[in-house]
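Take a look at this single chain in structure tokens; it is the form predicted alone.
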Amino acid sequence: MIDVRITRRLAGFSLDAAFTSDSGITALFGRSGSGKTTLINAIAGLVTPDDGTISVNGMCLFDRARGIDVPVRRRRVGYVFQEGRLFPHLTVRANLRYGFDLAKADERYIEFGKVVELLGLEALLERRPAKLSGGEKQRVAIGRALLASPRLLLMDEPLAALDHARKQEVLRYIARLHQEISVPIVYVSHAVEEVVQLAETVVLMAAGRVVASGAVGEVMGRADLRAQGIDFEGGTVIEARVAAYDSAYDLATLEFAGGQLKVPGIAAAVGEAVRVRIRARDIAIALTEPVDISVLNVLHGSVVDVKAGDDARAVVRVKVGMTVLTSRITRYSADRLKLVPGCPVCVLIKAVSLN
């Protein structure tokens, strides 16, 4: 459990944030600018707070009302910077080691061999970091925090340094950790596909508040924060599956609750769990199913609900088999098709849309 209630306030900037989370990883979302790294600099201990409290599974870091701020170096707080910040004069393994070192032995819950083998670090052991790509040097980075046996792990926007290719492939090392090792992560990030790839819980920041906190469905889902001034385009998270891939066109078959999705270059293996986010806006809304169009995705469901707001915008729920798909469409739109609860309708979803 990650218990935050801290205020903060510097030049031009004031931080106001609250947050717990009780799963694997929590993803601080939000614009630069938004607080993230002040909040998590916070946990570390690298930023002290005006007032509020800290807490990570129970241990009380930070009370200002008791007085109490646990220096940085009793936190066991893991942290992974957006570039790796690894010895250059050190190998792989000696910057490895150097993590491992700073446990005490009564307290490391994971072995060596163990941070190795998930991140994949066998053949670079005798490399220096100048000899690394930036995934590697990312993944040596992980691997150093990790072998501290943090009681968290810190990750401020750990790929943003990265090319998409050398980002999919740390992404999967940071799942695959996930999967493996029970150690809470608090990730940082402003890239959407990042936050639906990996968080259970999701923390949304905007100008030094969590303006909206929960799981990664339940926030990634939610299209009434642009009204609210938020600068965020909520939509639809599906927890899917590969069912096929065609090389030729470099297309993935997705299965979830509700049927199939057609999506391009995805980085996953058959049989492999992905999530999917769908962008209210990109999804279209019709009374029978269209012919001869570009759109791969055509699913048939029922309106669920319509809600209409005070500008030129409705919001549509579509229920397909056991999903619900939130669609953003005209005000004009629902009325012309007289879009109703229980209305049957086709969606349209374009496959190079989809995240």
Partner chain sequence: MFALSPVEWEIIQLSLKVAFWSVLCSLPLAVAVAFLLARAEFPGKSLFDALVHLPLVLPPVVVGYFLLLLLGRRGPLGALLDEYLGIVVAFRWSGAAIAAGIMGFPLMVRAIRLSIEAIDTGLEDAARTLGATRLRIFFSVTLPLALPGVFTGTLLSFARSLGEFGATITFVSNIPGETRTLPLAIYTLTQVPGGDAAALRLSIIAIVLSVIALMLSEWLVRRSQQRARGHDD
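Now show me the form predicted in complex with its partner chain, since the one above was the form predicted alone.
For this one, just the chain is written down, with no partner chains and no other molecules.
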């Protein structure tokens, strides 16, 4: 359980953020400059808020009113920095042992060998950070933070400096680690795919404020935020399973509670669970099933509701099987197709717009 409620004012920027989460992985999501890093720096104690409270699992780390400000080294908040920040003069083994040796024996909840195995670090132990690839560095950084047996693990865009393949590799390690160890993680990112793949709770930030927070599907589905002047494209998050993979076309078939979806270039094996986000503007609506069309995903459903905006757009929610998809079309189209609740429609999703 993480409970944060802080304010901090600087010249030209003010942070006034509050969120609560009791999930395994909480994503702080927003553009750069929205205050995400300042927020987790405050949780770690690297930045002192002007006012507010911070508590993790019932342990108060900061409370201005009560004069509590636990020193960084006593907070037991692990931190995986964007640039890794491995100690360049130490081997991987010594880096990993740094926090491990400092942790009190009765507070340790993880074994050295377990972390090495979980993050695949065995072959790297005697190397120095300069000789590691970007992905390896981040794995070591995660391992180092984890071995200090933190009560909370902060990750500040740990994949930002990596290429796509490395991102997928490290993402899978993080997901795996989360399954094996029950340490709560706060994951900072501005990349939707990472947030959708990892997080259970999403805290959406803009200009130093929390504009939305809640379950990943709910927050990512918010189609009303754009109207509030926040640069955020809502969409539907679908929990799916890889049913088949066509290597000739690099096309995966996913099954979800609503039917099947064809998605290109997915980094998961057949049988694995994945989350897919479909942006509202990538969903088109037709009254009859079109023929001779390039769009691969055509799903049948019925309209739940239609919300016309103040501008040219309208948001249409369509129930497909057990899933409700959010679509953004023009108000003109919604009127022309005479979309009303209960109306049977076809939902069209271009495969290339996914992933």
